[in-house]
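First, one chain by itself in structure tokens, the form predicted alone.
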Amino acid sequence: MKKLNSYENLKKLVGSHYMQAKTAHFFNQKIGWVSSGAPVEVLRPFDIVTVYPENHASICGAAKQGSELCEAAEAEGFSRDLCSYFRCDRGSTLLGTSPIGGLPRPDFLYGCNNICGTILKWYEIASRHFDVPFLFVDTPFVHTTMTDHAVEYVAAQLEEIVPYLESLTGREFDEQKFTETLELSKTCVELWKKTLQFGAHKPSPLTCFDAFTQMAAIVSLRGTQEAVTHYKTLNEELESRIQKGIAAVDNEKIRLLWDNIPVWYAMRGLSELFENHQACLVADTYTNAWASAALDTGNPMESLARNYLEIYLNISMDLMLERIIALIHQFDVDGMVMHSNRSCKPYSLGQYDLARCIKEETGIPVVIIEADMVDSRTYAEEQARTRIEAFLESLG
């Protein structure tokens, strides 16, 4: 599969980000461990260096170290049925190792339960381990519509966090810098949304495997100029590919939609499998979770609350179905691949019902494969390959 030139830029960007985190304490900067769904924009005005344990766990998984680190957490007494991102992070903390040498010690933790309830317990455990504070944002589940009460409730929590951050960092909250952060965040998300929309072109200049890699910046560097610059460069490259007629998959014949977190340790094998059958995964539900940019600098806390309340995993199955069907039509896909992820219950619960509803409402077929995002012990590669090949042959 053709590798994007922007991949090298991303490697440098991510490497620089972790290097900054590793040296933050030398420059009297505070380090915060942040969950991927937390409103990070509130932290940016305080020049806090943010690191994301989930991103770090995905790096461990891609480097095929996930199982080893998970086993270390299990040896401490944590069940194998728990989230492998958590087990991987915990194992890295216990062993003091990872592909990047582990994460630097945090000064505090900042999490939000809009992606799952595990974050609360995960960060509580880390908070006790490092003996540092844990700032938590509670987001009510959106069953049908987002209520004003829920928005006010989340916005009030964000307001309450500001004085604590002032005390923690010894800095005053800079309203101008906060506004600039919101503008950068909005621009970054709009650029990311444009990146993903390139997949609607026929043939597509990128696959969801590209998106899985390129999402690192939208998660860990949201609200920064570096992320904005990166996505501008990436989009220029994708535009150039379209103008030159360069497809991510040569002779693209089958267009597919992916659901759930990537199987990080099997990315290469899966991408080659689909490419060999001239199938292109042109879109996915996972990376689209960071493609909402409804930020308003005139009413920042309320707009942040709304933005983070509508995260994909914080909505009902009915609303998920609406979003999936919209993606099916927008990207004109021929079928859907669902990753039944042993580790992520909120993402995987209800997939069989969703698959049935998708087929009834759109007519497209769905295949479900069983795996785990970073723990390769649960993945039967040959079984998954056989199932995918049979699925693709039925579409061809």
The other form holds:
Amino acid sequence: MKKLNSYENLKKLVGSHYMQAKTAHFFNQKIGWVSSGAPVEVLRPFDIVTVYPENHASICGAAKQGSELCEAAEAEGFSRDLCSYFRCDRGSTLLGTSPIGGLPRPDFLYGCNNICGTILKWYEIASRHFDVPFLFVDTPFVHTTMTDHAVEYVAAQLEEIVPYLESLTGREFDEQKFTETLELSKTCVELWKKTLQFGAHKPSPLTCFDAFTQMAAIVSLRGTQEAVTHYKTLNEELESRIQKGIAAVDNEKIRLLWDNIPVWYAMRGLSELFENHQACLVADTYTNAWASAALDTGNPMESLARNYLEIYLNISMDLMLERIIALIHQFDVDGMVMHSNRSCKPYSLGQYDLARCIKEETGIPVVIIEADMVDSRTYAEEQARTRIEAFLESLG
Amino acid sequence: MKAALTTLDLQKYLDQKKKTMRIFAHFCSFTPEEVLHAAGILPVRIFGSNIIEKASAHLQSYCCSYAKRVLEAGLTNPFDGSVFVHSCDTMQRLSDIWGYSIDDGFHETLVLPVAVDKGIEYLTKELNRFTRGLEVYAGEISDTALKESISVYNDNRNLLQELYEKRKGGHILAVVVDKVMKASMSMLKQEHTVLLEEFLEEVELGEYSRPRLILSGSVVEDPSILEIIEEYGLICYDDLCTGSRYLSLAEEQSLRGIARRYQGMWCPCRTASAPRGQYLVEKAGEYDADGVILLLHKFCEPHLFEAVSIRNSLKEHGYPCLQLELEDQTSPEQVRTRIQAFCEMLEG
Ligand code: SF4
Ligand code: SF4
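Starting from the form predicted alone shown above, please give the structure in the form predicted in complex with the partner chain.
Now the complete complex, all chains and molecules, led by this one.
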């Protein structure tokens, strides 16, 4: 895989983000642990330092420390069948270790169930452990249509959080800063969308493995200037790859769509496997989950509510199918690879039926591989390899 | 004891009912059964069987056995309709999968709030959406009919509470309680009430003996586990979806009343003001229990998450706890040995 120059940039950005988090208390800043689907924009005007346990868990996974940390949570009594992001985070809290030396202690937790019910349990446990408040935004699942009462409910909860944050930080809510944050968030999402859309070019200048790495900023630094600057540079690099005719995969022959969270510890092996068959994963459903935001600064809470209600894991399968089919056409792919991820039920259950419908409606073949995002103990690598190879040969 | 409720053949009863009523499948203690009742529909809670064939084409191996069982039931014998609620991630996706693979006349998901307390307003509106949607299928559901149905359900639940009160003074076999509860979740409510009244008059209480156990978990599909447990100890109270989780009443006879009713229900899929272990500690005191058995489904996340803190708080208060994780394949002998050892330890 050809490394993007922006990779080094991102490493620095993420590094300094965690560094800032570690020194936050020294500078009298408050730290919030935030779930990936929570409307973080509400926190930014208060100058709160945010860290993302899910992102941290993915770093542990990529550094191949996932299984070890999971084991520590299991030793405490947590079942091996629980989400491995949770187990990884729990293990890291208990042992105080991780590739970045563990997350700093939170002053509060901020989570939203629009990605899963797991977040609720996970954050309840963390909140008891650290004895800090848990601000929970309840985002009713979008079963086929988004209802007005769901939007009202979420918007009202966001309004209610503001006075709490005021008393926590001793600052007043600064409307202007809030508007700036929303603008930055919107710009960031637009830039990210553009990043991903480069994958539609033939040959594609990036693979979804690049996107998996590059998404760290859209997840954890949404609503900041740093993230905006980063994605501008990244997009320039991708633009210039296209101009120079540089493809992410030499002689790209097969174009694929990936579904689900990456298998973090197996990224290198998988990307080589696809590359060897001149197959490029040009898009994925995961990183695209952060590529839609129609924020309306005139009506901020309601528009945040709408945007965060319809994120990918909070919508029913008919809506997921619509988005998948749109990606298939937009990126003109020849096949789809689904990661059946035993940790993440809202993402994985339903894949069998989705695969069937995709085949029926678009004619493209789908292969399903069984794995887990950070717990490598459940991954049968050889089996996955064989399946993928057979699939690619049938396409090639 | 010869009360008709204890010898009832539920399957036969339902086969009869099918001829005159529309039957809807439901899967959770949060189903607004009262609304279905008011629409002249019979809500039947599905437990399925442990033979899974067709469902494997739709659900991965790491999905809980309850979801597999009910999907299998639906694929084998379709109902007139199905009502899901957003209970946990698995059941929410199962609702979608059901919609993709089973063609029933009515299929709807009530999207529950996770935070019932702050979500009452939302939930009332959601119940209203649900009701209006059902009207399209079943015809008008008047406020009077709804009030009627709510009081029919309250009457029944009052009697069920009486049953649980009785358990404090002497023993009622857990399989019998299970049968009464499951019949209540599937029979036409007023018909169950008649049988339940008779049952409560005739029920003889067994000896009050030790060890006394609380059984906590989600659904118990197969009552044979109850028999195994009661070979060694007595189940004096349960904290189950197929048991006490069903008891709370609707104080107002309206959709808001139904919404409020859910506030009183202890379910790990909802936000909690206090850890669930505390609730069990209280109940253990109230029912004079010696220990707790946690009966969990493999892959059931909400309950597996709670288990650690439940065990810790029970331990802190001196209540021993045995955790059983059941899969349909678990060998009964292994389970039996562990239950026996646990009860012997309690008798100490
Ligand atoms: S991996 Fe899935 S279950 Fe785990 S936190 Fe993320 S969305 Fe939730
Ligand atoms: S555990 Fe909760 S959500 Fe699940 S069936 Fe029981 S009451 Fe319903």
